[in-house]
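Below sits a lone chain in C-alpha cells, taken as the form predicted on its own.
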Amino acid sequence: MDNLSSTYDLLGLSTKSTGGKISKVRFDNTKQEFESNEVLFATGSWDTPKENTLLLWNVEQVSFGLGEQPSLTFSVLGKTTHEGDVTDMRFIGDNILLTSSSNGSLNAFQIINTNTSDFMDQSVGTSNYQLQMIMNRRLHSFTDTKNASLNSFAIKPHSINDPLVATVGEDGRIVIVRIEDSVKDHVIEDADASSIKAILWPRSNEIILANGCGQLRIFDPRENKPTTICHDCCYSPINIRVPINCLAFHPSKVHKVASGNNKGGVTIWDTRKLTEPEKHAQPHNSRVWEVFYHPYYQELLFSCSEDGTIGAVNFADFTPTFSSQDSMNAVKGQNVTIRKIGFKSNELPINSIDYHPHSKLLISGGDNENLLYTLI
C-alpha cells in the first residue's frame, strides 16, 4: 500500500469488455462451494436497449515470479436478464445474490453449478453456472400502477441465516421483509418527503439513510421517526446542503460512516455524536456514486465518480485546522492524501467500484462498458 502515500496523480487502469453499461459490480466473499481458486464477482446493468443483464464472472491470477505482476483472466461464468436497472447487488450465503431495480422490486437469485453450455451466449464466455430467480417481489410504488425505483437495501446483522432486509427507494419509505417470507415485517410509509438514495444497517437497533436533500437520517427501526438527522454542507463555504447518493461503514469501528456527495466530496461521520461531519475530503470534481474503507488499511477511503476517476483518500495523516473565518475548515483539515485512478481514454462515469482483499484486485464498472481493474 505505500504506492497510496504520495501526493495527488493518475495511476492507470485496465479493461475488460463487458458489452454493456455496468451499474454495479459486487466480489462473492461469502463462504461457498466453489473451488478455492476461484475468485468470484458479479456485474449488472443499466440503460441496456433492449434488456439488462447480470454476469457472473470469475477472475484468475497467473504468477510469473516474485516482483512480477500476475497476469488475470476474465470468464463468464453465467447470465441472465434483469428487469430494471440494476441498482444494488449483495452475496449472501447460500449461493445467492441480492438485487434491487429500478422497478421497485427486490430480487433473489440461485447460483447454480449445470457443467452445461447450451443456457448461455457463448460470445461473452463459458458458461458453467446459472442464475436462478428465486424471489422477485414490487416493495416500492408512488401508486399502484407506478412503480418507484428500490435504490438501495441492508441486512440486519447477524440474520444471515433468516435475512432481515431493509429496501428504500424513490417513494421515501422503508420496507423491511425476510427473503423467505411473502409478508412484509415492516413499512416506514414517511421515513423521508425526498428520494433515500443509500442505506446502512450497522447495527440492530440503528438504520442509517442518505436523502436527496443532503441528510443522514438515523433510525431505531421499531420506531417510524427518525432520532436524529444531519446535513452534508461541507463542500459549501456558505453551507448549501448537496444530495448525499452513498454510504459505507468502517470494517471495525460501526459508528463511523462514510458518504459520498452530488459534488464530489466524501465525508467522514460519528454517528454517536452527528452535530457535524468529522472529515472531509475532495477526491472528484462531480457525483460520487460509491465508497468504501479498505478492509485492512481502514483510514484508506475509495470513491468512484461520474467524472470517470476513482479516488483514494488517505485521512490517516488528516490534522485540523482551525480559523475565525470558516468553521468547517477543522471539518475539511490538511494533510489528506489523495489520489486518483483511471483509464485516460475514459471520460465517462464510473459507476460501482469494489474491492477483493485476498487477490488484491479492485475492480469497477460504468459507462464506457468495460471492467476497469488494476491490483492494489
Second form
Amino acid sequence: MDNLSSTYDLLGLSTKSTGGKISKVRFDNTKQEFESNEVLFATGSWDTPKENTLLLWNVEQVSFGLGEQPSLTFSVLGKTTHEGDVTDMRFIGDNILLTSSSNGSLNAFQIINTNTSDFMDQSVGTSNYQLQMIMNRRLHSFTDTKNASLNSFAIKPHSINDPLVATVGEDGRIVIVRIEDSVKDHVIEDADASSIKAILWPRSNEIILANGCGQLRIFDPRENKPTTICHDCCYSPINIRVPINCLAFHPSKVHKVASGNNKGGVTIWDTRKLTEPEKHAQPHNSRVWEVFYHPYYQELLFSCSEDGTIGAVNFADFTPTFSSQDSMNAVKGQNVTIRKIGFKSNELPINSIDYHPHSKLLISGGDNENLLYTLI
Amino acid sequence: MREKLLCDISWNYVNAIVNHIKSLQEIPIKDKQIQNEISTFRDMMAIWELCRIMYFIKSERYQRLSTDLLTWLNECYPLGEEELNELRDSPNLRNTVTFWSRLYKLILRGLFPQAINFLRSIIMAVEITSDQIINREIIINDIIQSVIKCIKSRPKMSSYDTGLAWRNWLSQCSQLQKSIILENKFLEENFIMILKILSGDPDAILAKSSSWLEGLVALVYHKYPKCETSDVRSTLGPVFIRFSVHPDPTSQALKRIFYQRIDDALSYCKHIDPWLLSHLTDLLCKTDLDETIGGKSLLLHQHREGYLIKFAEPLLTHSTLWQVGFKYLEHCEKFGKVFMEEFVGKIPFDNERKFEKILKICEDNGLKFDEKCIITTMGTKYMQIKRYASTIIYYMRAGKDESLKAICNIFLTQYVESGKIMFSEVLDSIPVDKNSNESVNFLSRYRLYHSLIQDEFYVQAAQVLVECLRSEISPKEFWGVLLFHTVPLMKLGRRKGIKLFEKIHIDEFIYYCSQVLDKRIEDSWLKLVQRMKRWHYKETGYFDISEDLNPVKIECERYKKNLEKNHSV
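Taking the form predicted on its own as the starting point, write out the structure of the form predicted together with the partner chain.
In what comes next, the whole complex appears, and the chain from above leads the way.
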C-alpha cells in the first residue's frame, strides 16, 4: 500500500443499463473462489419512480502477463425489480441476497443458476441467473399507512446458518427478525426518537446504531434502552451534531468502529471508551455515504461521498494534536494521509463502494448511472 | 494544451453519440422512430465533427484539414453498397459505367487502397504474342499499372512543406495523362479523368462528384491539400454553382459551418436536436472563435445560457435526471440560479436520503431560502406523524423559532395534562447548549429540573428552576406551574435550613405571580389549573395548586421571613 499513488483514476465503465442510479454495490464474498477468475457482485438502484432494479453482475479478469494490468469484462447475469429504493444489501450464504428498501421492507432473493435447469426466464434476456424473491416483510413504518425507510440492517455474528437480522429505519425502531420465520423476533420500539441511519452488530450482546443527530448508541439486544450514548464532537461549535450516515467494522478488532458523517468526515471509535472519538479525518467536503476498512491494511479506511469521490485515509501514523483551547479537538490529528480517487468528468455523487480482496477490485456506483472501478 | 483539452472533451461527446447509435443499431426490430433517431444522431455526429475540424483545431501541429475532412466525409457519409451489388454480376467491368462511377468516388474520397484494388480487378491476364488484340490489352494493363503507381506515389502530407515533391508528382500525373492514347476512347477518357481528379482539376472533380459535400471535400483534398479553415470559404463558389444544397436543417447547417457563419449554423441545429444545439454552443464558446472568424462579433455567447437552460429544463422535473439538470444550471452564471430557485422546491422526496441530496444542491449553490424551505418541509412531515425529535432537529436547522416554540408548548401541555415528562427521550437525541434555540433550551432545562429533583439535588434544582422562570420562554400560564414547583422547594429549604433561594428570587416569584394572575390570560390559566388538579395530589401528595396562587405567595412570605431571621442571627 506504500505505492498508493496520489491520484488513482477510476476507470469509467460505460454501461448500457445499470438499472438507473446506483444506491448499493456489493460483492459476493461468501464464496472463496481461488481458482476462478469470475467475481460476482450486485447493484441496487434508487429514485426510479415505479420500480427499482437489482442486477447481478459478473466481472472476469484476464491477465496478459506479469506487470500488465488485467483486463476486466463486466456482464449482467441476472436482473429483477425491487420495490422502493435499495437502501442496503448483502450476500449471505446459500446464494441469498438480502436487501432493504425505502418502503420499510426487508427482502431476500434466491440466486438461481438457470444453466443447471431447463428454465430460462426470457424477461432477463440472455442472462444465466435468476433472482427470485423468497421473502418480503414490511418491518418499518410511521403509521399503518405511512412507510418509513428501512435504512440499514446487520446480521448477528455466527448466525449465518439461521440468520438473525436487525433492521433500523426512519421510525427509530430496531426490529430483529429471523429470515426463516415469519414472526418478528423482537422489536425495540423507541430505540431512538430520531431517524436511525446505520447499524452494526459486532458482538452477540452489542448492537451499535448511528442516528441523524450525530450520536452513536449501543444497545444490548435484550434491552429496550441504550447502554451508552455518545456523539461525534469533532466539530465546533459543540452543539453542531453532524448526522452520521454509515458505520463499518474493523476487520479484526471488534471494538473498533468507523463512521462517516454529513460533513464529509470519517471517525474511528473505540467502543470500550466512547466518551470521545479516537481518530478523525476529513477526506470529503460533503456527505459520506459509506465507509469500510481495507481487509488487509487495517489502518486504511475507504469512504465514498456526495462530492463524487472516493477517499482513502491512512490512519497508520495518526498523531493526535492537542489544542490548549479545546482539548475536545485532540482527535484531529496530524500525519493522516488522505488520498482521493475520482473520475475526472464525474461530479455526481458516489453512493456505494465495495472491495473484493482476492481480485483487488474496488467498485463504486452512484448517481451518474455508471459503475466506476479500479484495482488497488 | 487547450486545443487538446477541447478535442478530448469533444471526443467524449462524439463517443456518447457513437455509442448511442450502436445501441440503437443493435435493436433487432427497428421501427420508424428508431430509424429516425439513428438518422438524427448521425446528422448530429456529422455536424459536431465538422465543427471540431473547422473550429477546435488551430495550431499547425494538429491541423490537417484536408485529410480530416476526407476522414469526416467517409465516416459520416460513407459510400453505399448499391453499386457493388450491381458490379458483382457484371461480366465486363471495364466497359461498365457503374464501375468507373464507383472508381471515381473512391478516388475523390481518397480511398486509394480500394481504388487500387478496383483497378487491379480490370487487369487482364495475357500471354505475349504478336496478336494485335492482345497487344492492346498489354497497353491497357500498362496504363492501369501506371495509374496505380501514380496513386501510390502521391506525396504524404508532411512532404507538402517543401512543395517540391508535390509539384514533381503533379508533373508525373500530367505527363501520364498526355501519354494515354487508346483505341478504346471510353477507357481513354476514364483514365484521363482519374488523372485529372488526382491532379486537382476542379472541373473534373466537380463533374464526377455526386454531392456538394463530396465535391467540396474532394476539391480541398486534391486541389488545396494545405488549405486552412479560413480558406475553405473561397473554394465554395464553384461547388455551389454546380450543386444545390438540400433545404434540410443538417445540410444547411453544414453549409454554413463551411462558410464559417456559425451563428446561422446553430440556428439550424435548433431544428435537429436540442442536445446538439446546447452542447455544441457551449463548447464553441470555449474556443477562441472570434479570432477564427476574424473578430466578427458572435451571438452564440449571448445565446449559450439560454440554450443550456432550455435543454436542462425538462431534466429538472424528470424523475431521475433532476441532479443532472441542476448540474447544467451550475454552468449558467447569469440565470442558472434563478431557475434553480424555481425548481429545487418542486423535487419530491419521501425519505431522508433523497432529502439530503436535494439539500446539497441548495448548499452548493447558495440557495439559502430554498434550503430553509426544504428543511422546514421535512420538519413538518415529521411533525405530522409526531416524530418530535426529528421535527425539532429540522426546525432548528431551518431556524423556525416560532414552530419550535409551538412544539415546546405541546410538551408543556402534555406535562400539564399528565404530570409526566414525555419529551425526555426526544431531548436525548437533540444537541442542546446555551446557543441553541431558546424553546428547546427551556425544555432541556425543565427536564433537568425534574431529574435533579428525582435525584434529590435540590440546590441545583432550585437554580435551574429560577433560570426557567427568568427565561420567560414558556407561555405565561406555565409560569404558574413553575411557581408551584417553588413551593415544595421553599418548604424543604425552611425545614432543613438549606438556602435554596435568595431574597431576590422570592421577590421575582411574587412578581411572576402577578403576571400569571393577569386578567388577559385568566381563562387559559384557570383551565390549566383544573387540568393539573386532576393528577397533582395523586402524584405529589400535597395541595399546592390553586387558581389564586396563594400557596405560592404564602410560602414566599414564610421563606422571606426565614431568610431575614437567619440573616439577623
